[in-house]
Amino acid sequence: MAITVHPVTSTFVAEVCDVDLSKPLPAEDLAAIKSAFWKYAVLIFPGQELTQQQHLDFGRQFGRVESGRIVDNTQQKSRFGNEFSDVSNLDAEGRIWEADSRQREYKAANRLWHTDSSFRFTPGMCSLLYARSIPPVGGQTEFTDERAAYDALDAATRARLAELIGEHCLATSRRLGGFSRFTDEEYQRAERVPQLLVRTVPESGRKTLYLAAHVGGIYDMPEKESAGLLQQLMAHATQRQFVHSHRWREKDLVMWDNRCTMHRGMEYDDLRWARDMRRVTIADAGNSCELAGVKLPARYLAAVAAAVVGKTTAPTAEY
């Protein structure tokens, strides 16, 4: 039986069924996957049965797994390897964490908008999250659709955002969330990298706004005037026209393109109730500006060099 699509919206979020994702793929379904995930941008699985190995191996269909951390593994065991992030609210022993624990304070930031790796030189293209327990109340996500956030932008905002370079750290979008505890290597990793504001989406064409929490700045414009630019595209890209939330159910695999979507998590009462998932997150296929053509400035150069030598394409959002 062919697989079977069904659209939340015309163009934004659609639900797979018929689909056994722990098996390797008829080359037809993964077609129809692809084909579907380039128009909907958030694709949700239902009822998968995943071991790590086969969330992986579905993951590799699109592209290359990042892997490592900016923030250091010492001082937080992950429950998993490297290719994956642990979004979850439990130590590594599974127990919930504590309410003074470093990685609760770290994660806080998960709840404000932001769209994965963009703080990579080499940012993420999709990510996958899979949901093995869920609370039974709070904890959804939202993801809001930037590529109609776009199209309703006027002309001459439009011609304003043309070319120009949003500057992505993940220490950012971390203190924005209220997290202190960066050590001074963990800074020195957590450098800025550029990313364009308007990109366009190669499998389909589209133009998309490509914003995070993760953006403090924008590229030769003044402070001020960036920040006031920035709080007004994100106020204009999640307003509820454009946001869709979804309510998680175990086993559910919900993928995601990281180019032209941005999400968060919803609250709960992560010292109570258990919430255990997992995402792969796909690298893309270089960075925003470079595949667009646009010249990098040269404060910028560092982060390249970086780059070429694994540095900045390894870290990930999560322990």
Contents of the next structure:
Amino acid sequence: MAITVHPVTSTFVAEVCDVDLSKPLPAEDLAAIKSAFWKYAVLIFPGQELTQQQHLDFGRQFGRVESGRIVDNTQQKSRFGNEFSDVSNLDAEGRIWEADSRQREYKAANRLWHTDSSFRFTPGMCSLLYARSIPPVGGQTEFTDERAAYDALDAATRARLAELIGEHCLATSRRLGGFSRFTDEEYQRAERVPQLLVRTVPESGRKTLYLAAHVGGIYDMPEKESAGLLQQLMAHATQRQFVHSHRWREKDLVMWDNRCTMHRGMEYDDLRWARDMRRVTIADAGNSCELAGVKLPARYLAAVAAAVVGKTTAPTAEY
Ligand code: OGA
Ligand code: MN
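Given the form predicted alone above, I would also like to look at the protein as it appears in the form predicted together with N-oxalylglycine (OGA).
Entire complex below, previous chain first.
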């Protein structure tokens, strides 16, 4: 039986059924999934029974898997190896974390609107998050459609945003999320990575905002002005009409296009319920400025050089 695609909203989220992602997919099923993905940007695959390997294998059909997620060696070791982000509230032994654990404080920033890995020079293209266990109350993930948000901007704002470059940095969102344990050295080491504020998704040709809590400034714009603009855009892009809230079921695999969506995790009683979620992230084809042919200002060349030699630019784990 061929896969079936059921719109959850008319333009943003769809559920994909009659497919078993643990097995190699017939070419026509993969093509149908891709075409639904470019159209909707968030796909839900319910009832999937996946090993880590099968999760990775499915992800690989969309591009290169991001790896090297742990570079801050004071952090807890990943339960799953460096091709996975552990998005759960569990420690290395699989027990619910302690109230004052570093991981808990570190992952609190997942509750801010963001897109994955935009603080890397080559950002995340898509993410595939798999739910092994979920809390009975709370813990939804919200998604917002930044293409629809872009479409709703007036012409003057669109003209103002064209070719503006946002500066993305993991330390920015961590600080905003209340993480207080970076050393000054770690903050200084954290690279500001350039990404366009408005980009085009090649497969659909649609323009989209590209925002995140990681963005701390805009190239060549005074801080006061950029802070105001970013705040205004964030408020615009996260209005309810652009947002879908996903209530998880066990064994859901949800994939989203990081180039044109933001997401955030919602509260739950994380000291009481285990929420065991793991994520595979697929890297984009390149930096968003480079892909659009926008010349990088000289100030970012250090970030480019770091990316070229494969050095990560900041503590990049788990986000
Ligand atoms: C993620 C993420 C939010 C959540 O996996 O990238 O931000 O609801 N998750 O767990
Ligand atoms: Mn995320």
